[in-house]
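Shown here is one chain on its own, the form predicted alone, set out as structure tokens.
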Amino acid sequence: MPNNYSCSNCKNSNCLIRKHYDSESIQSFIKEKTAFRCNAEQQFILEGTPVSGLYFIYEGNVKVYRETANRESQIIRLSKDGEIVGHRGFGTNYKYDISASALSDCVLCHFPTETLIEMLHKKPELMFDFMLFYADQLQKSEANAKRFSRMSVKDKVINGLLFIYHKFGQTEGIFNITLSRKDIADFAGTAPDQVARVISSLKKEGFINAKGRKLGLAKPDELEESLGEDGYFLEG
């Protein structure tokens, strides 16, 4: 493992693994880490095979992902520097309910599933961590789920972009990540001509920001108010 992939100086205060790092009860299981480079659009999970273990992403973008009962993709989640890739499948499944991929070159930490079982039996404050972290995730799924199914297609798209302007900000007007209509189709849970519609609308209304395929909000506040009481950022 390259030595500038270490645990020790990774800069992501959110990773569960870094915030326990100096603890000596895990040090023999961190090296038992491995760190790679993912290309962008290199897939490193694919749906429906055995789980290895958990991914951290060291630092880039990622997108989680599944094939709905229409073979269609549907995207779950974006993930992002210090997040956890992979974790429904672990402790619970043999196999990954889901696919993985990145959206930008990546460093991804891996833990074998073996060891961050016996890291966790190591460090209960570890342990405390990751509980509370599936906690949040299963709150969040279940009230997205029922708010979600009362959206329009309209509210979904406006959703997937407040998401995308919350979790990885903009810089002059423009998103801090490139994604195709495609994706924030898969995110929105819509299709790519209604989510073309719903961004040519906001264009012309000034809410929404291009430079070329790149995109970014104009008025978020004013976008936020716009989804009321339904309104909620896709998260789980």
Contents of the next structure:
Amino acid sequence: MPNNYSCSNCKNSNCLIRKHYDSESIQSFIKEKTAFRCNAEQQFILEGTPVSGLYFIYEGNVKVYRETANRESQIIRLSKDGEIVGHRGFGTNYKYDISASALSDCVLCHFPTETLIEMLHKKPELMFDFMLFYADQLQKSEANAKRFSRMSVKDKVINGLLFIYHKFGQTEGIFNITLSRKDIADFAGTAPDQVARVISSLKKEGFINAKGRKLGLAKPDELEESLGEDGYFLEG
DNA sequence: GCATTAATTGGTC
DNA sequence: GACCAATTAATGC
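Output the structure of the form predicted in complex with the DNA; the preceding block shows the form predicted alone.
Let us now look at the entire complex, which starts with that chain.
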């Protein structure tokens, strides 16, 4: 590899490839991996495009989304270091059914489909980890579907903010991820102006920190309690 | 600093 | 609660 984004330098303990990369049997496959930089806002998977393989986030934050006919978009997942992107299309689909863009400057690793398939056959432990991963994703996506029905706009937004808080954390009271109001809206399943309203009311109640456009939670625990019994969910 | 773009607020259905 | 318009704030150059 021409750069230093090799698996041996990788610090993502949650990466499935990283976990098995010492194994002799898959060395030759790992050499086929390509790593590349992706600037913030840049799209690297376009819905409807032929599946080329699987992406792993070496570094950075990414959004996975789908665009509807009238140019509305729905964020399906927010992903960070070590996570897999494009797995829905892997194996069976000919085309990607989602789009993906970088939310920050990223480094992405890419494995061609054939390479990965051969590698999975060569290394049953890796195959097993992938199976667990897919099962977990399925479970989460079902939990996710539950959330979307019957929840007020305010709760959707609060839920989204709590999710961001838990997944990405915050430093000095500000989220470790940059999201526009539109991104938050697309993630929570509402419109940006609704998000703005909820945020401004939360600000008045002292639940939110703001630095310019960036946000953070001031009292996450209390905010979490303010959601009803079945309000909060955790997904990965 | 200024121009561009995003966020916010208010109003209407 | 969705949609639109006007104002205001933040950011990039």
